[in-house]
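Take a look at this single chain, the form predicted on its own, given in structure tokens.
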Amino acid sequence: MKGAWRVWQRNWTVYRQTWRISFVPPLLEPLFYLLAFGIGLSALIGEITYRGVGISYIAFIAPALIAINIMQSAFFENTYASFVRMYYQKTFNAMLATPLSLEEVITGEIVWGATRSLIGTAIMMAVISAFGLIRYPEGLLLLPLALLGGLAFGAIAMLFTSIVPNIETFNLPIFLFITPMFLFSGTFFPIDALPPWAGSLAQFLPLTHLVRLARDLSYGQIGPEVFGSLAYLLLFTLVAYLLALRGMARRIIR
């Protein structure tokens, strides 16, 4: 990890140029969603049910927010982000030429990738608290779940930089991976609203496990079916760090 940290070290130093622009969208984007959906989808729909409790609609989308924001966060930057480091910028050849692995160099970027999804986190945290939407201390878990969730986006993003032959072609992981995500993980609306044949397919998405766990961290139920979809979270982190450092060894010494 000593090589790893090397490798974040390098990305915090150019993220620190920049960070006025990267701090933008997490602060105003959740703050736009509220907005909206506050004042004009909640007042139609009235209240949701979630686990056998009414709650107001805003206070039901506003963990998928954060949820979708460590999603993209890390799935951006391990995609576009580090693919640009890869094949335009050559940085990957120049920290190779170096004596770190490429274990260490993939290692780090996905971690990079998972701070990425912390700082937006934290940002987004402050906004969404402003409205009482997140219980404390139990919501302060959600810092963590967000490297967690960042790790497991992080290295499916890098295992897509390691297949992709062009920038371009993001846009169909993006379309048929993130995209459906984004719609059918019980984000926007309850997955018991959905047909159970996609109700059981949308088990397998990694974002609907996420966005349960921070729904429950958000409101403070922390019970059993927690570990489930920790559990799910930890084994995909793992097999696709795996496949990613695979891939790119491929990629990169090919």
The other form holds:
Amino acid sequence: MKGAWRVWQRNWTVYRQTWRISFVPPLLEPLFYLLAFGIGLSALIGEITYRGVGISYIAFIAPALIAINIMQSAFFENTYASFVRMYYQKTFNAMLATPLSLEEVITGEIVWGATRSLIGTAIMMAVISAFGLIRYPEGLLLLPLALLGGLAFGAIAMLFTSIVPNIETFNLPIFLFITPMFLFSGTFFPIDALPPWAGSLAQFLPLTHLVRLARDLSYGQIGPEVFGSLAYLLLFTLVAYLLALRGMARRIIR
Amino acid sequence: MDEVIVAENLRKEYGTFRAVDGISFQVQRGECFGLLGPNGAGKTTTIRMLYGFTPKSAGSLSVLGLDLDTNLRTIKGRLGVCQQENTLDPDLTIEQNLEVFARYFDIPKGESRRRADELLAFIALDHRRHAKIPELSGGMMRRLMLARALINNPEIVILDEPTTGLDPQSRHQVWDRLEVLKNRGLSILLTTHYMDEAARLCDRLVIIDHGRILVEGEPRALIRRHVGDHLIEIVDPTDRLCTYIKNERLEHENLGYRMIVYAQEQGLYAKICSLGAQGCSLRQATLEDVFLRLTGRELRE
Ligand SMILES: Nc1ncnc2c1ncn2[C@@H]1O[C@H](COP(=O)(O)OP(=O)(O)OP(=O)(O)O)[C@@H](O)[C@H]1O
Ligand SMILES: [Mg+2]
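Same protein, different form: I have the form predicted on its own, so give me the form predicted together with its partner chain.
Expanding to the full complex; the earlier chain stays at the top.
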């Protein structure tokens, strides 16, 4: 699996040339959201009860913004960007004429997607910490969480990449999978506010667990509940990863 | 002799279609071996099986004395592959393309720098080292593909149409480079649609069609065996001439406005000229004549 690291390095080499542009969204996005939702809506909403404790709305959504960014960074990297490398640039084909194996190429791509999540989280943490919304040292655990969440969403993204006929088709998983999660995973309002059937459904969404973990780590309330969510994310990652490897083998090896 | 590639009864099926239908050949160390054939003959499919990209349906393959199925990674580390399609990395500069590729072979940084410099000089692109790939002309990209295939100091290079789309200057430059490589003892497997290229570079070659080998041999010997040293080409043959050729049962091909007579006798040329044809010429037979004679003149789909 050393080859996966070589693939990761290739993406890192490219990223270093454009990092200034890549830095901007995770820096500004939380600012916009915190201003619009946090400050604008806070006045209307006031406090929110989370796990029996009242917290400000802005403190409620800050960890969710991190979780959403983890999801989106890896998902976009391993859909659009990976698809461009695979389909248009034939980068995978070139790699496969070297000692690298297809498993290494795909693993390297997914770990790179997770790295994008990690970088985004680090930047967002800096911004959000400036508002005093993350408790340390527990908050530092958001970084490994970003990697895990990045792997989960990178792997599922890679699975989509292995089956879409063309790049436009990514609109479908984004509309049917990413957008509903963005709205209904306990991100901007607690899951309790959903009707019970929808609440149970939400328990199957990976973002629900990522948001929950991000909150627990940000607030420093780390209890045994975290293990359930961690286990779910790990399992989700593993299954998506294995399916992505299989899908890619089907797509590329002919 | 020392065989670097041994392919036996190689087959590739896509559904019920046989793209490669039982091909056997050997490549000797230090030789340039040609794989010729019309579009869709199965050249690229064969090459892809050689570096493990396409799994073979049947047959056996050994490269550098190792079985391909069990030693793929080792073998790939000692091969250089220049694919038919451009697979250069457009996100990277020329120099980075070579250095990043070197990493895939675990070549340390200092060493890959040195090799990249050397190869850029070798393909005369050292003055463009910081250019991005989309800024290059097609010929420059092809040359860079060749250089990239050499980054790991391979023992065999596999070149799938390395000169397609190049201008005569670049083509000759690539030939020179390939001859240098051959003199250094590198084994080369080459596909090309340019018969002059194959005749010049290849020690031995096979012509394949519909996934099968039609002939194998040295270019000169193939020409002698299948066409002869010379042939007579006639533009706008007269009826009298056609009748003569038919009556004499000369081996020929009638292309309507043009006729080719495969005949060796010295006197014949004078006779044919005297029978009144506008343009009539005696010329040396080429590999292209062999190719067309064996694979026919119809277009491939
Ligand atoms: N992935 C695939 N699925 C189905 N058929 C394929 C596939 N790849 C190649 N073929 C078919 O196999 C045959 C051989 O193709 P191949 O690319 O090996 O030809 P080639 O000799 O390299 O031709 P060219 O000179 O045009 O490059 C063709 O008929 C092609 O359509
Ligand atoms: Mg081909």
